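Only one chain is given next, in structure tokens, and it is the form predicted alone.
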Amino acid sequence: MKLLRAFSGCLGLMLLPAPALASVSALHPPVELIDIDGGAALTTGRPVSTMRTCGACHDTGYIAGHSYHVWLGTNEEKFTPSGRGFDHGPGLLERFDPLTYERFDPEQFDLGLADWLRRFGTHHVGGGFAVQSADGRSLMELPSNASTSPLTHVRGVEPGTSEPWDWQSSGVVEMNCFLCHLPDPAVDERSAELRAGRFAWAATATLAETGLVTREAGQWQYAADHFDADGKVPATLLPLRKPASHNCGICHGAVQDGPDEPFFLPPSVDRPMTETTGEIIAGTRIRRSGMNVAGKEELSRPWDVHAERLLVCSDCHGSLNNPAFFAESRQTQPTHLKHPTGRLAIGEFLKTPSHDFGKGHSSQATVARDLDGSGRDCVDCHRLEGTHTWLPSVERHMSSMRCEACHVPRLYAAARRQTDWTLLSPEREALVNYRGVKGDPHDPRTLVAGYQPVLLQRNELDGSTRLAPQNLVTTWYWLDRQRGRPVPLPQLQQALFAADGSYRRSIVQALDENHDGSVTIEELRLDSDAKVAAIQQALQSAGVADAEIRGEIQPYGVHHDVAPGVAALRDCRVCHGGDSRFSRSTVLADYVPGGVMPVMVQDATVRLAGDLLLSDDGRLLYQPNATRAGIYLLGYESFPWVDVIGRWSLILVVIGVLIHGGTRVFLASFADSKKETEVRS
């Protein structure tokens, strides 16, 4: 009766909104903290396991084997989690990713786990691969010097250095419970455990914004007098709830849920979503947050409207076995059935709650491609019928288009343009410009004027294709033709930097063109064949024989900032006039190095239909052509042909009009004629 209660209890607190949960927390039971041994964590003192700790009702393997977000899409000839194997091309450990460059594979090292998690843990829950490797054995049974768990370079370390990594010292990183089902996780601490190798450590640093753990000399301590004489926590000081909006963006975007808090938010590889497309989760308005965007004082809409009426992310990317919001996979669901029938009762779903969250299906989310369109779209909370009554020919408009490219009308928040790895900066890290912005975003004082996505072909779950808005982003990088494969970011640097941190002499000859000893930014491009040989033959001194230059061009679908009706696009001249969006250049990049075109990535769910082309100044350019793409735009094209047709159609329709007119106009007139002559007669 107890574990009823306890499971309805939770049940409330996963389908109630939000705003409604500070009412409703001590609705959780009281929690014990347990250790990876079994051991109450108060008594024991060791690191909280949250297997463990939340094992106890829920289960926690279910759960892990059925989290993307654990896994990231790792390949599952690697690795095979409970109850699911993961086979969706490459993860996002794998995938080279041009915002942080560095990857991990669990076979070719060119980031040690260890390290990895070192540096980029904060943006991964645990579990998975970070608690067992390849051949399913933990972590933890390692020998220090096992080859799976280098530890290959630091920032701050000579690159090239490599060490042993003691896992039984570290700990691993559990899958992190509390990070997205706190109110307020300590981010900072979790994140500050996961830098210096205290792996163990990491979920009960999140703990520290509730009071029931500090740090003392160096060490987690409990305190005790916030447990009850049971040993447990109540749930006022652990209110454990349905994650919120924030939660998500710790690790996915920018998101602002308080009202009216002037905010201004800087690019940072931290808020992804937001680095590369501008999106701003956040129900006020523009005009009253801390951006300086152009025009605000007129912009009254508000930077999303469904963050606006109070939405969160998981009304949209929930549970895929929750039974308020169940929706069966398209593999399993029988087709003869219109609603689906796995439902699971309460108690079986709090018990084994899917982790595997309801997906839409953007450019860039390669991860569990199979769950794409699971999450809820447009249209199924929005009615066609009765609304868009001014728009001509609305079926064919939502056929060919989807709802983003009208709703999302312009993104008022910079996103990146060009990542440049061929070069590094001064501090080590790529040259990247952005769009929307005119000056460096950091400063506050810059002015953002925001930017129109560009509309390309996105290929639909059922065949079709239809318009979405798109940010590209335009990468180059140097690759490794021996290998295959991106060269590690180590060896660039050690090819470019002297030991004290300084360009390499060699490198300042070449790139120095104004011959004052040092280079600047303007100068850090490879904009000639003598600078693109001379970076050559520093990686080959470095270790690398055959390098050349690579570019990619990355899609990344913008599916939120929604603006409400009213500020909609309704203007037809915006697509269908002379001056139509189809006509505008797009600006890929303000160079490209060593005159290497890009290229669009290959799992791309989008097409590029027109012409990729170099301006006066250099600039890359991306015209689009919505012939190409398959589009004829009234008002806005023309064919000579139909021109011709036209004419001699309007020719021809008013010279038969006169001849239909002028012979009854005659015949009416002989009538007319014969008829008073035979009055006379």
Contents of the next structure:
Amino acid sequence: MKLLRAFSGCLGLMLLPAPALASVSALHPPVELIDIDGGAALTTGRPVSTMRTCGACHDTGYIAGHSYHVWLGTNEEKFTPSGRGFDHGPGLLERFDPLTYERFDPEQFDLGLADWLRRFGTHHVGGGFAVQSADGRSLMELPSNASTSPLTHVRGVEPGTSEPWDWQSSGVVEMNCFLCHLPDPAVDERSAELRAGRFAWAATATLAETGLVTREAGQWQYAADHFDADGKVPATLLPLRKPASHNCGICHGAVQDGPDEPFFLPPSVDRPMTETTGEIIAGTRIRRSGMNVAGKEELSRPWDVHAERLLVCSDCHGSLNNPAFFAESRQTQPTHLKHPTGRLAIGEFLKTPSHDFGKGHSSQATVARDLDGSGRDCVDCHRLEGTHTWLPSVERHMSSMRCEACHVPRLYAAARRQTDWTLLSPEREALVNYRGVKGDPHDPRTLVAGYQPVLLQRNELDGSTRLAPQNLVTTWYWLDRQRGRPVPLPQLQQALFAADGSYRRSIVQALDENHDGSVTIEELRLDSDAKVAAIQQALQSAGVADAEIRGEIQPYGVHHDVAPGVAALRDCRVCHGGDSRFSRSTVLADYVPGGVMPVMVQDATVRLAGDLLLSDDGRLLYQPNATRAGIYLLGYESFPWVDVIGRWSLILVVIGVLIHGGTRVFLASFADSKKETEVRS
Amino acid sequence: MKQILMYTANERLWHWIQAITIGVLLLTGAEVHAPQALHVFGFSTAVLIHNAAGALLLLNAILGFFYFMTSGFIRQYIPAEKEFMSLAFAQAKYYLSGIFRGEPHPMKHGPDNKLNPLQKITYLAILNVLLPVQIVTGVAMWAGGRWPQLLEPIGGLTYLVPIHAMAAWFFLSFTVMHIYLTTTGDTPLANIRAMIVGTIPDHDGHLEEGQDGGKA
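Can you give me the structure for the form predicted together with the partner chain, which would complement the form predicted alone we have just seen?
Complete assembly follows, chain above in first position.
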């Protein structure tokens, strides 16, 4: 009978619709929304303070105090320098990013902190530098009438001017717990508050989808009828739980963890992982997605096998002190211990959950390098024994290449290839092109061919090097040599565009090759000294006296979109053979602005082992060199002189045999005929 | 004509195992070396067969060495004749001119005299240089596949593979020459027949001199 009841219960759960399941799993107790001064937000009508609200049970001070998602590397004193003299940190705030171009410089005013939060704050969870200055003072305590400072001022309307920012009025951006812990956070509403500079309301706006708050006459109002008699919100309305993959996707990349429906997820700066590598986290089979992938009828594999098997991001990138997943980092685990110590009890974890999440060792993950390797790696879950039995020299393959090299054989999406900030499009944005697609990747009708990532030697944490798949994004920009940093975007725009938004006449004259009086997209490239000089002249007029073009290559590691075993790379000849992928060059850029050859950023975990070449049609190519990479690929001729000598030894022997044997046969037949003649005579 | 036993069963087994394994090694090695040009077994299968054939060749070499040592046949591979150089010169002269005029072999071919001086020099180089080089480099490459760190001090496969490949080319060249020279017997197939059945016609009256009897 018990068994029958259990079975019925399970069947009932299975038949429940997804929202009902969500409510069943909403175990979180009712929550009282509290404002920054400790009052009930429902009563005061003021913005919700997550630090106060969640801090009633969780140690939000601890959480916001240590998380690298909060600080974005601004609290790191030691970090690997990128090679750019103008980077002040390893993270999104202070490090140059080819996707976003502008960054916060604490030493000279280019972009105010409030400017940054308004433009890029949607990709920051809040807290940390968005709440307090480096010396620990609240941003709201900073004097607003002080001299121009990146912390207290924002850009003025005119390029090169600034104006004070009223932190008292805007409030600060607290760490937004709702963004990651709500199943359906109102991202757009939050972004709108950030863009408008109403920072204090950003967390409250995130609740919009719950119905707890509504926006009326430009103000957020609390829906009192959704609160219980104690002024608390029940878990059914505020179903806080551990983050799902789509929560991570809000900032990181395209995630489709909902129902198995067709989707179209083009690259976007708002989805940086997808933009830079083409990775899409979805369990859907490629042929059933809405993406126009070439040959998709044959692609029965899922976009990501782990997503198909219902794993979520936190299964590999979980909280570092979660007792359910706890495993000490390989960097810090004492070698003499088999089992890690210090595992928290559940209650302790819920009070003080680490919000440093297990991370890998990606090329582009420059923040919190000390936590590299703390995430789940393939071998932490998968057994090598008993698998790969068809593969010769399994250990050698495993020691020389990462699993992704074969298990991510191809990305079936467009990924950024080139970013050119030396000129701007009519929309005043960088000129961008993509690999894996011919045409506009944002148009659903464009056929996506996908691309094979390039394999580069990655410096592993154990001191070894392994081949790991990467996408190389090459970027060019103008460097203001006098101030030692990229030309600020407003100045660049001022140099290129007239007041009416069109290109300046001097720019048109310099770039208009077909003399039709306008500049087409094809003409927007600095492929001659005269064009470069014209832009330098325009920059001088905009106040940049000495500008030069800089080029760089930023690798992005490919670690997702893992194929199931049957769809992994099994054709050895892809690497072992004359047509090895190591023999094929990769296009880095369609053109080289100003003829400036790019250099690799220095804080990546991979290195180029090959040559940068210019093709006859002006494209920039990367030609890998297996020998320089320190690997010898059987079947791929790295020492052609061996075969030259070998072939000649064989040829000489065969020639000798033919001459010797032929002479024997000829003389034997001659002797036979002579003998026959003698016998006849 | 009476037959005399030229090659014992052990010798023939050793020889043919060696011949087959070397053939398999050359074929699979060629596929591994140039998979785009030769596709017989598939790359991974070719590697597996290559490793298995290499192991068999090594075992055969060890057992053959043991057999030749204990039977004393190894003496036949050692150029000990006082007139070795003059005999070698005579043999070379025969291959370069005498063979075309139908002259007889300068050396008697028999159970106690299986190899002419040029063969002795060649086999000495093959068995003491080329084969060990192939075995050492081959085993090292195989071991490097299982224990990659073993090869780190010598730069991985970077130097082993070219040496192994070069020696394989020489083996292939030797094999072509070896097969051709088997046709220089009494008849073009006489020597191959001897290595298959073990006996040769008793032209030189070995039986009368008290040697082991062969088939009649």
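Residue numbers count along the first chain shown, from 1. Predicted model only: the values in this text are computed from it and were never measured. The term rigid core refers to the maximal set of C-alpha atoms that superpose within 1.5 Å between the two forms.
> Answer yes if the Cα of residue 649 shifts by 2 angstroms or more between these two forms on a rigid-core superposition, and no otherwise.
After core superposition, the displacement of the residue 649 C-alpha between these two forms reaches the 2 Å mark, so yes.
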